[in-house]
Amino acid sequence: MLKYKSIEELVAEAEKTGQKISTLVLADQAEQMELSEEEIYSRMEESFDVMCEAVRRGQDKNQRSTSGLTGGEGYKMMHYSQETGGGLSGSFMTMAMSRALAVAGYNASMGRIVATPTAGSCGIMPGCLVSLYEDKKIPKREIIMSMFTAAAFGMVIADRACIAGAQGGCQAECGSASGMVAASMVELSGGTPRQCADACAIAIANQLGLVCDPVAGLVEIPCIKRNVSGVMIAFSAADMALSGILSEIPVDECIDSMGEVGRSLPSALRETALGGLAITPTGIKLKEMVFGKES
């Protein structure tokens, strides 16, 4: 449990003490826990291990979901990314997008996975993180610590909001997870705990009613790509913050505006497959392919 309530609470006692954010929240998870920070820290690193694997095992070129609708996304990036010199985004984006996407993809073959916060958006911090270990060789303790910056987070979203699809829609999953990675970045680019907390804070208002439409009901199209577009969004929110850009709604407000948000959406657009790209012609055309016609 986070003793936190709000973000704005843990940016004031890392202010007030003068500590990152992730120094603070190791500390404060070893003494509830009751164990010392370099087993918590081992824990982490255990995680962050995981999603190095997933990376590697979904960027494979016969890599194929068990439903046999998506697969080879994460090759079929990479080798793109390769081929063209980046494409036009760039070597280290492109790269990061084959990350995501492999991912998501080894998910959906059953792979293991890290869900960060969710299985459905779990592309999206390996995507980020793992692309900044190995394309721009930021050290891996400092890659590790700053995912406790992630995980107080996650934590307070998901004690004042939600972080579900079935209860607040993809926002609750692809926006937090981006939200939560871009606080984690600004912190390993040397920006401030409140940056931190623009960064969340424009992450998640860029996916504000996002919802959650999955076809067939499988955590496959459109949820694979989108954690791409939770990738991109994470990127170009702690770019913001590290530039002076702040966020005129504070995060908590931004954190409960989702929450809000979340409930007004009707139950066909929160991983009921039954609004959104799940009814469309060819939505439902593949639900069939899968599982047949119902009589």
Given for the second form:
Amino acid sequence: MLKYKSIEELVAEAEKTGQKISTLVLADQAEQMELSEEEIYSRMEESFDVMCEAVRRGQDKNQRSTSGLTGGEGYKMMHYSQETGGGLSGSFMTMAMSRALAVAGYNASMGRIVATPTAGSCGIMPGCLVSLYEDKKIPKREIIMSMFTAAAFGMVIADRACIAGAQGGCQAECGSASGMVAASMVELSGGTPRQCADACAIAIANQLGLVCDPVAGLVEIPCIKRNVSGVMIAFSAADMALSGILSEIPVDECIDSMGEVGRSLPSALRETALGGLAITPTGIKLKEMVFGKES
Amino acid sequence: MNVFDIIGPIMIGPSSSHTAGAVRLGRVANKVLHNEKPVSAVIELSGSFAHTYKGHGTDRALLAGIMGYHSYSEEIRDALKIADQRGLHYEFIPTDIPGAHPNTARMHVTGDQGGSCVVEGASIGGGNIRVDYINGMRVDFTGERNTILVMHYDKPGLIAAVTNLMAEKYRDVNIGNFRLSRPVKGGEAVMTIEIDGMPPKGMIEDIKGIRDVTNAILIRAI
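Could you please show the structure of the form predicted together with its partner chain, as a counterpart to the form predicted alone just displayed?
All chains and molecules follow, beginning with the one already shown.
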């Protein structure tokens, strides 16, 4: 059985057996949950289907958040991508941005999403994987399998550090999501288990210290746009790892560092809405618009 | 922890603690009310819940749970409207429950056959909950495991009657945690039994059949 205490353990096991990390994780999870591999796979497939549906619904022109603070970002980016032939970053990346915005926005309008690993970072994995599925035509089965690698990496992160903004800031939510999906994308692109680990390390290192400072305490500003940053960082980390660039700091040490940085963040910067963007004059004004002056 | 704790749960946004956890808290009240249709819900909100419940949809989430919906039900968004259609009167009262977790709700729910319950609990993050009190009795369970609540009168031999039934008739059931709360000797009491795996078919009904047991309910794990 796998312990999910270190990513090194997963990489070593994959190298020893010559199997993909996702294959090992699916078999292990079936054993631990006393279900068949097919049942576990189907449950993961259901999550991917929910992500695809959330992209579609969130790209609606009339999408608005429950609070009224945000809305329509996924549509705007999609429209811009189509009108300009891909804007500055190219069609593939601008559409990935649109998908991340769509899912994070759909979450803010009380839509159905998959917490990956949390609701605040729910747009990052769909932004990446739905794009590979729809625009790069990677078969669905491969995409779903790669989610087991992402989930296993997430389990290690949750164990060694944390995945909640209230504990570790945004780096624990968006940073973890980027690291997880970067590993997925390396595996999908034929990279080695070691490269999966490097991609995760680079993605986490590049979001180290990111604070959780939601305006009015709502999962909207700056969360929705940070999902886009998470997507861009995941793609760049995966590409760096696939090109042979190494993470000088091993992934488990990056994760430990993220945990340590999270613990040293003041509580004002950990989802309490008492610091950062939340207490800028405009942040406070927006809060009063939603909740009134009293609170 | 398993892969679906990381990729999952599938839930209605925007917040696992303020929305998904709130639905699950509401569902506990729905279960405690047994098979009655809720007609009135007075919900006290404490801490962060009191300040931000409208923006996060915590009010709709709690009501949806009280009406029996799940944390992944699309109906949560329209829960206030659905409550009106169903004749469920509701009121939200921001309050301060001293010493309570920042995301705490105390729900006073009445059913259409005159039954009522008070459930107090907190949403403690990631959609996880902790139920603190049921009808004023300390219960303290998280819902991470399947949990059976047995309401009963405090009589000698009753704990043995319940656990013997589980041991003899349903041998595969393993109890992971057990707690008895009994505010007054001989009065109303509640057993909180957390078990590994799913309870076998018929077990809850069998427990209900035991003398001096007034109700037994299953709160499923996430």
